[in-house]
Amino acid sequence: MVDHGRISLKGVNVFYGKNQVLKDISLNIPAHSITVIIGPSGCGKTTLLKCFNRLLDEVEEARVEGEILFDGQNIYAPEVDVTQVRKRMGLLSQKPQVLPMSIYENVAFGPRIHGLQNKKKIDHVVEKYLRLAGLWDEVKARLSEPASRLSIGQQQRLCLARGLAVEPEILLCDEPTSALDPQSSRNVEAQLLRLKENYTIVLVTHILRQARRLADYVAFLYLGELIEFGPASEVLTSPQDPRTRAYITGEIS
């Protein structure tokens, strides 16, 4: 049995209008580990990820049923502050979206929004999270330059630093290396492996090799259903369900 994590899904269903995209998803995300969500295109991986920080609130006609518990509280309860939910759950998307400002200001932006004004403290935050993202040594002499001048791989690590700077507890990663070259992908993967000691990471990928490199736990989705969930060493090598086995061996894609 997988130990209960800090996030628990209970009977989660998602609809876009009359179309049901996720069907009765229940699972526990273990803390301080990397849980990778795999499955064919269109199976609901990104939709599931967006449930965690209520990004589906922004999608017209999207409806979520069931419970997602974070520290025992249902994040879809009426009294929940959505801004606080999103602060606690950082998102790293497929394509890096740097802010139209300097490298320094990209990282400082979030802490300033949340009330940090002391210059020395902001300097410390910027350096701390650029280091955590594995970017400090590459940019420390050019912090005032526009972030748009960085390579795509550097921009993705800057987005990671920016997300970490608001001190989330969960990192949600939606195919974070899909737009990157192999070396940049390895750099991002290396940082994620280091970060799992202090963060709970949920990552969507369509690359099975990446799942094998990163995953502590694997959730396999197929046609909106959770088919199998468990330790990566079991799901990726000895899957219990024939549909999981067919996906891993390339019979379905």
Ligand SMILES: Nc1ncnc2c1ncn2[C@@H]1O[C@H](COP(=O)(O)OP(=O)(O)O)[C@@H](O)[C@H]1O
The other form holds:
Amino acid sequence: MVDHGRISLKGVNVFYGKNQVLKDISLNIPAHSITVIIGPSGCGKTTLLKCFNRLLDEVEEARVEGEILFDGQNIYAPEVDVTQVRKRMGLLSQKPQVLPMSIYENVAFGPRIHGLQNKKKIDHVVEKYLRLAGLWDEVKARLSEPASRLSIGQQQRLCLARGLAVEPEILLCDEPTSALDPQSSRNVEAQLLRLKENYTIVLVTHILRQARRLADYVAFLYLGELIEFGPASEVLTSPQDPRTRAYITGEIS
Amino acid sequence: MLRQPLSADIRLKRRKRLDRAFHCLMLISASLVVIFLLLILGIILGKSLPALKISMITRTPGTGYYLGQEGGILNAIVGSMEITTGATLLALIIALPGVIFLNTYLKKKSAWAELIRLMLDILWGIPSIVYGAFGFLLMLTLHLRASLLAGMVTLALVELPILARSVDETMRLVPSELKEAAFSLGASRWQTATRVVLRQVFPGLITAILIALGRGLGDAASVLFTAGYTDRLTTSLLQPVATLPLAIFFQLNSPFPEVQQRAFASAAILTLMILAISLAARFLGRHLGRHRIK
Amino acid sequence: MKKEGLAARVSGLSAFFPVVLVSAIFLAIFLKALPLLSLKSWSHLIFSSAWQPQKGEFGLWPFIIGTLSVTAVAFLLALPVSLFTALYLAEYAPNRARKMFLPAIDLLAGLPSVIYGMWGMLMVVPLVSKYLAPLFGTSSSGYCLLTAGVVLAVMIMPTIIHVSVEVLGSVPVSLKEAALALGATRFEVVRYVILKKARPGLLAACILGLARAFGETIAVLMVVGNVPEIPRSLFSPAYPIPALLANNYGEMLSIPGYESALNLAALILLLLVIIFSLLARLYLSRLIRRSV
Ligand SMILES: Nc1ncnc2c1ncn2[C@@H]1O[C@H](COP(=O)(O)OP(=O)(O)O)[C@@H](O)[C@H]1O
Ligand SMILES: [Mg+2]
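Output block for the form predicted together with the named molecule, input the form predicted alone:
What follows is the whole complex; the chain from before opens it.
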């Protein structure tokens, strides 16, 4: 009874050294929808995202307890290979991080390391995902330029295309618009809305209006605890918990 | 729908092997570096501690010392201390006001500041043998003989860029808000620099001085033609002076095993002095920072 | 505020001192080298291999080759070890290992060159003459190019490692995470992302190491053999410029042109080192500009 592409957390605790930053989180991320995680800064949103694709493995002092099931399989189980997990989850970070290579190479990077060698196929993949990220028309004439020459908004969409090219099922987005101007933010939001048909999206944001625009489900995280989780319409309009209400009305931020 | 497995497939296993091989290579390299360090320290201390007698540090070379007779290298120990202390002080006096000027009177990106920093970089890269040659030419022009004074000046030139660059590095990190706060209290530039900025960088300054001191203590090429060498203690600026690196160098070239033994012992003394200085630099750098604003 | 003005002027003078010093060193050595340059052509002095001061032959070629080859051997030995070690420290090592390793590296960097030279005489020389040379079917006193290269390599490794670790540390963590999130292994992150991003800085680290190697005197002098001939193999002696200067500069020989020739050698060394300092500076500042 496991939906495709669904993640579920069972009693997840995360520690940085002795400091516990996530406390007993249990949560089901529904497939083919946008789940938005909101909460004041420092409450553990980024940490939660990094649990999903095991980027926390790279943080020496971090320790994860509990189970994170992906398609019913615990991704922290010993037989699981971390690159496989990451390959199936794309990441869009706060500040776009283009790789130090050309626009084309940025998108081709993932497919190449995962074994795609045929030049024609790679060309095809690059075009397909640049289109999907809504960037193709802007960059098709300058594919061999260094990616760092793109505007910051274009860079973020390039990162999106790069992540999509690995053919993930989940997209993890950590405040993907916080470094962008309003116009570019709208653009990225529009892409995410289009993508949710085929992908399961987890989006971290601290902008409530963005949550309203995009969310199907909302999770409110406060001081490392999951306070409330449910359909966006319920959580954002009639929250059950007083802390959620306080956050939504702008009393805590 | 067919689920992809989360365990590694064949291609991925190959990539992982490459990853591990690379990891091994790096571990090997790092171990090599550690082994070299241990080998060097081991052989210096192992060869030399047995040869270390108390007379080495309490006596100057007696007659026939270089043929294996009695004596010690007190002359070189004292000489090294004299010349290095003097050179470091001199370098400090020349460099410090300039570094302050660079950081308080000049704008961060001004062309002058760039030029001066470039020159410091160049000076830093100039080998000490070239400083030695320059010092020798200077000596000839001024009609000086090889002496404590000449050696000290030359060594000061070697230490100058080391000192200036590391003090400059720490001063550049002083937040400009701190300076602005001092200015807004009505402090002049010079007062700000000496009372606020200098206090803020004090631990860094001490570390820089100790690093320069360590370099000066170990430098042989710059004093080779400028400091001369003597078996007696040096009591005036115009007398020649012995230094530890040169004492080691000369004794190593001796055909007598007894004298070579003493070279090893001298090396141990020099190494221990350098170790002490670098430990002091580390310790003081960590513990002097109490009044600093983070 | 008279005092203030005086302080500004005095400290300004002090700030200007490096400019004066560089010019003074360059001019002093250049002027001393000039007499020989007016007698013989640059190219003759540089490319002639005849070094016979008594006969007025001052070909510096063996010394130039000596300098270049000792440096090259040292660099080739030091580079891979240093880069791998730096990558290990910056990307793979646990924090605790890094905290112990870096001070040890700095310690290695702080040891005087005469100590390195002594280590070379005690360990590397016998190793080369007794084992390595016979292994390659030749004989060698051990005082040779290879020994000097090994000693020098160990000396410049700390410099290269230290700067490289700093450069690698400046690559943003989120960039590494971006690559990892695509399913790249750590090796792939290093190979395709980090090395590319850090390349100018790593180059600068290498250039700084090279600059240090060019000028190293005492340690090399003690193990290189000091024979003014062009070395034929790794096991033949060589005679780099710093050793030439150290052995002869202080003695005022009354051979005409001799002093001038030594100063010309010093000038060549100085120019080499200045060029390398400028290159390192160029690459480092480009790195900084790019990362802003
Ligand atoms: N590498 C780390 N080491 C120690 N503490 C960390 C580390 N990263 C984050 N933290 C702490 O964990 C808490 C949660 O951080 P984060 O997940 O980044 O919050 P958010 O993304 O919601 O702003 C914060 O209090 C932060 O200080
Ligand atoms: Mg965050």
